[in-house]
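Single chain ahead, by itself, as structure tokens, in the form predicted on its own.
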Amino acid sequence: MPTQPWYESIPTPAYVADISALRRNLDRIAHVKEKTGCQVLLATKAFARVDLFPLLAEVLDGTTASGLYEARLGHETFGKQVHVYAPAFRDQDMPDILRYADHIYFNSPSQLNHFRPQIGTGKHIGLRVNPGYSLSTVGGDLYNPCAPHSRFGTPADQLGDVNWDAVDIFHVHALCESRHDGSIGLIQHVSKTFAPYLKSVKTVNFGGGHLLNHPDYDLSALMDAINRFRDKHDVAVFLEPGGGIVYNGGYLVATVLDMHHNGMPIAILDASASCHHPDVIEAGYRAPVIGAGQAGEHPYDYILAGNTCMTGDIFGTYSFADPLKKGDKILFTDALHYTFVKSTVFNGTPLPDFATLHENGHYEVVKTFGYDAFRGRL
């Protein structure tokens, strides 16, 4: 009797992270790291699963936060570096990063002048540099940290009244799910633009929004990238993806609750765009679904539906080869990153489990969320 899939069975919605992927995903980066003696961070802003930090803890070297909260939770569960960035950080704040942070960048020469004083020996100081580059694959100008008028970064005019005497980082961060193209773009670009200024600097940070582990990003082209940059400014580098790390490590698995119709087919799931995939509501993402195409190109289309009240809370429309039902399972594909960090419980609707599918093909339940995750919250 042929073995039952691991996903019919469970119950959803579920957030599920492959273990099996995570570590050929790791095994990526730890090339990477090997070839250009470059350090990786993991963005929690894109994934923070405490449960995995412990996996990819093995190959990256610490993480970096979006502020004290983020910066608490890399150094109370990741146990390395911990990174911390903030367009501007709060005066009550400072003491406690201090306490948990080693790196900290800051966005602007006021901001580094006025907490300068505050740090004393033994931390890094970082300042985030506008490059006015970008080439990013999603969103827009939504995900553009480079867009006209951005709040992120100093400008280019602007670095003439930075003391750089007092920085040790020079911190870009221009990506979002870029290929190799735009991660060598950008090193070249700030090779030559900021020339004068990596002088002052012992290490250049180039952000995240790498797409490591995408089957077309050359990891060779990359290398080869990094290391000319060391070589000709005498610098080290780091990089800091968050999606990048886990690419493609899990899924979201939903049930489909029923069958409408309302000039085509619908499938109302369990799993909901607007609260469990905000990207596909936010940058028009499409959120792969294993075994289901683009509309037209398998004989059976149907719009897959969250269970809110949003009239937009819409997955997209697929097609599939055999028609859905009631009970069938919906797996979307690459669901690790920017997901669960961003979920909500509008409308009631309950938060997926957070799971792991082990290698031996063990699937657990490792975090329920009940009402009292909804009423927490109000």
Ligand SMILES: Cc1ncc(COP(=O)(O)O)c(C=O)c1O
Second form
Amino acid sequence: MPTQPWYESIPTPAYVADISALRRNLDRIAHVKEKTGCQVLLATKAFARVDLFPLLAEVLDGTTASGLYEARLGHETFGKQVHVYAPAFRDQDMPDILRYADHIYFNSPSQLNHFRPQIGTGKHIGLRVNPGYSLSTVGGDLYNPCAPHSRFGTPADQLGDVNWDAVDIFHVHALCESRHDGSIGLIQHVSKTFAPYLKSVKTVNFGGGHLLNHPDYDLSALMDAINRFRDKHDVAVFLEPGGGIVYNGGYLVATVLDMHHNGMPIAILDASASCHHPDVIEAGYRAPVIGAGQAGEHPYDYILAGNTCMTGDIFGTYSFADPLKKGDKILFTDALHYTFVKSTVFNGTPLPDFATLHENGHYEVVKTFGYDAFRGRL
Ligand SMILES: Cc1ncc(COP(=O)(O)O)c(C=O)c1O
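Right, and the form predicted in complex with this ligand of this protein, after the form predicted on its own?
Following is the full complex, with the preceding chain placed first.
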């Protein structure tokens, strides 16, 4: 008797981490580290399944946080370096930030000068610089840290005001879902534009947005660029991707609750774009679906829609080889980064389970969120 696919009878909605895929991704990152000597951090803003941190920590050097809570999370659960950056830190948070983080990045000379006196020895201090370089592939200016009037990083014309003696790490973050051309372009831009400042730091952090595990990302081109940069400027190099680490490492699995018809067929799902995959709405991201194509590619077109009151809560129009029906499973792939970390319970929509697909095919539900998760926030 043929065995059912693993997803056929699972409770949904569910975010499913695929361990084989994550291992494949980590192997590629281990290779980059080995060939360049660079260190790679996980940006926990993108992905923070703490049950999977031991696996990620086999290869990665630590975590990078967006503030106190993520810094504490990294310290308590990852067990390696903790880096933290925020556009501005709150005075009352700094004692705890210093407890949890070993690398603290400031956004401006004013933040650096304000907090520097309370930071003792043994901490590494970074300054985020706005490199004025953009090659984002998604989201337009919504996700472009170098957009006009961006608040991220010290602009080049203010670098002369910086007390460089107090800075160990030159930090830039300019990319979003970039392939190697973006990473290399940024590395070369920093090398060319900021060489005098690089003389006074020990380390350069090239931020996130390097989509290292995309099949079109040429790792050898990246490795050449990092090695050339390190040789030329005699600095250590960090990368701090989020999406690039878990890219294509799992699924959001939904069930068709009902078939509706209004001018065209609409499949109403128990997953919501708005609540569970907000980049679909915010950034126009198209979540790939296993077995489905663009509208018109296969014989049967459907709008895949969420079960909330928001008219625009739709994943998009997808085509299938066979008609969809109530009870069918829909597998959105590449659904680990910037999904559950941004999810909401709008409308009382249930949050997806956290689950793991193990290498031997075993499916494990790791965490569920019931009524209490909704009630507790109100
Ligand atoms: C400073 C910083 N570092 C790293 C990242 C991670 O980026 P990504 O998940 O695109 O790799 C971000 C994302 O916003 C960021 O702002």
